[in-house]
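Have a look below at one chain only, the form predicted on its own, in structure tokens format.
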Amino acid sequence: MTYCVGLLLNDGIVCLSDTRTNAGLDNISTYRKMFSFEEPGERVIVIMTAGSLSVSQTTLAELREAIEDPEATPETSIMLAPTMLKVAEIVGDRLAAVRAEIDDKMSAAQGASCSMIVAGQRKGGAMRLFLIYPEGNFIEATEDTPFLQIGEHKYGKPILDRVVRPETTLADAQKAVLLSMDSTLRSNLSVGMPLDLCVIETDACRVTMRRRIEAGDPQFRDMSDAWSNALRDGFGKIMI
């Protein structure tokens, strides 16, 4: 399993992802979640993905081939998409196909399942996030839910309920997704370093801060240390 969010604010878009493949006790892997498509000044596209690891290299590898095919069009490749819904149509279409053909390969109690969040910016448009489901269809980031996450949500998600609005700043916004997986972190061992973290601000139409965090990084392992003590202390102070 993983951890994927975004957030959709109105100074960007950060994007967080872990890097953890779990296919058993026995067989735990590192793999990249976290991909990114760029024409700086034109378009960014960022994609993370979480589900099965044969769904999301084959519809990634497609939506790459299309965009190199010489004959490609705004329907087919999310380069040349008119819009950031355009290409959320795309990836959610060769999602599902791909998903489709694998599950005719597999058992019906082994069908393989894989959802993706899209986030970006073309020139001229809005900022936009959305995730999208293994079926195809797809959500869409809003002010009143400015995030979206996908794999294993459930333990980062009440920091970012908490935190997070679309005035939130860029640095606070980083600090809240990092936070949220290192709850998630501390509570799921299918999710695991290193992590993946990139910021695009707005109009910049490319990735304007891209880190990866390796395991025992300092500056992380401050953060949650401080982060522990803070719920400690505030713990401490609540009377009943």
Second form
There are 2 protein chains.
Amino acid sequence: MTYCVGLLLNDGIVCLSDTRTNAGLDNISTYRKMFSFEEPGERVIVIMTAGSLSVSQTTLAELREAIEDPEATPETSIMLAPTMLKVAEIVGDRLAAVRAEIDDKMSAAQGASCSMIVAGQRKGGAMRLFLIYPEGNFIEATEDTPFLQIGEHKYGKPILDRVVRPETTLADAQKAVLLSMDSTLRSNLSVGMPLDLCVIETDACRVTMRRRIEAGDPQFRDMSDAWSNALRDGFGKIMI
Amino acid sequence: MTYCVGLLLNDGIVCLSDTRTNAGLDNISTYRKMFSFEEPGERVIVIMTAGSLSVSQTTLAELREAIEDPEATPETSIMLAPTMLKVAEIVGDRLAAVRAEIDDKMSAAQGASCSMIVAGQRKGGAMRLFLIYPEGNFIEATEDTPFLQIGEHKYGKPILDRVVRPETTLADAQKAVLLSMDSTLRSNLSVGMPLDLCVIETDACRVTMRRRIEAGDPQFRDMSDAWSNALRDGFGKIMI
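Please supply the corresponding structure for the form predicted together with another copy of the chain (the preceding block corresponds to the form predicted on its own).
Up next: the whole complex, starting with the chain shown before.
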């Protein structure tokens, strides 16, 4: 499985994904699930994927081909699309088509599926954050719910529900997604290190911070330990 | 949906369930999901249910009928069964039979399903805690994993993973299941107040504490607020 989360804040967008994929519990590998497309200062798009690797890899490959195609148009290339909404549509259509094709090859019972988070901004437009369903339709993050998650999203949702608001700072937002991931890592074996974290500051139209956090990363471990201690202390102080 | 959790500790068993059932989001009702069977000092059994109400109600009704049947045997009545393992088997068999029967009446796509937690002790035996799957098979809580959950279990798992050990006191255990429920209530609309909480102290062979926590219960609200503050304070103090 997978856990990916994206936050849409006043100051920017924060994205975090794990890297574990598995075909059964005895066949675990590391695959990047976060992909960025940039024309710095003009346009930035980050895509995170959860679900069948066969679907996500093919979809990403086709999106890249469409960008590189000399005959690319605003209808086919996410780097030429006039709006982020159009980007989400292109990704959704491509995802739905690939999924349907692969589904046809598989038994109905198995069914390959994949969902994606698409985040980004083009110069002159607003920052936007979409969740694309396997069927190609999508929803968008709003002020009321400024975060979207795909994959094993439930373990890490309580901390986001409590902490994340549009006015949350980018530093606090990074802390929130990392603690959300930490809870997921602890409670679900199928989500694993290393992690990919990126930040897109408002109106920068580029990825302003990008970090891979490896297993055993001392900073992440310290944060995780501090959070455990804070929870234990808090728990100890509560009277019922 | 539902959230039920049971803890098996050295000092006793703690069970907590919500009461929300829904047939679609616009048809929400309150139903008890925790049921106890007692011969105080001799035998205590608590059953919690998650899933299709039609399955759980029929299963419980049949279990009760089997107890009251004048020709009840240790093979059919959970109040006569020689061990808690046999109790789990009787419940599992009954659940699987009811589910299969109801499934036959429904389209395969819909499928009525239900899982249960069975907790208890008979005089002279050990306290035991089982999770019964819709198919009637079951697993048991152990020292390594002294808790079992059914229903919407993921939101409330991180706090249990961090806090609950066999040596946890019954007071801390109540706090842990209530905070686990609190996280679930906040993150998932389909789980709702009031709550049913019960404690079975080791070797008492009866329910030693039983409490219904209504919406707006001041003690629960204070605890929930204190936990929110503790999380926020802890979050604020962590450096990344």
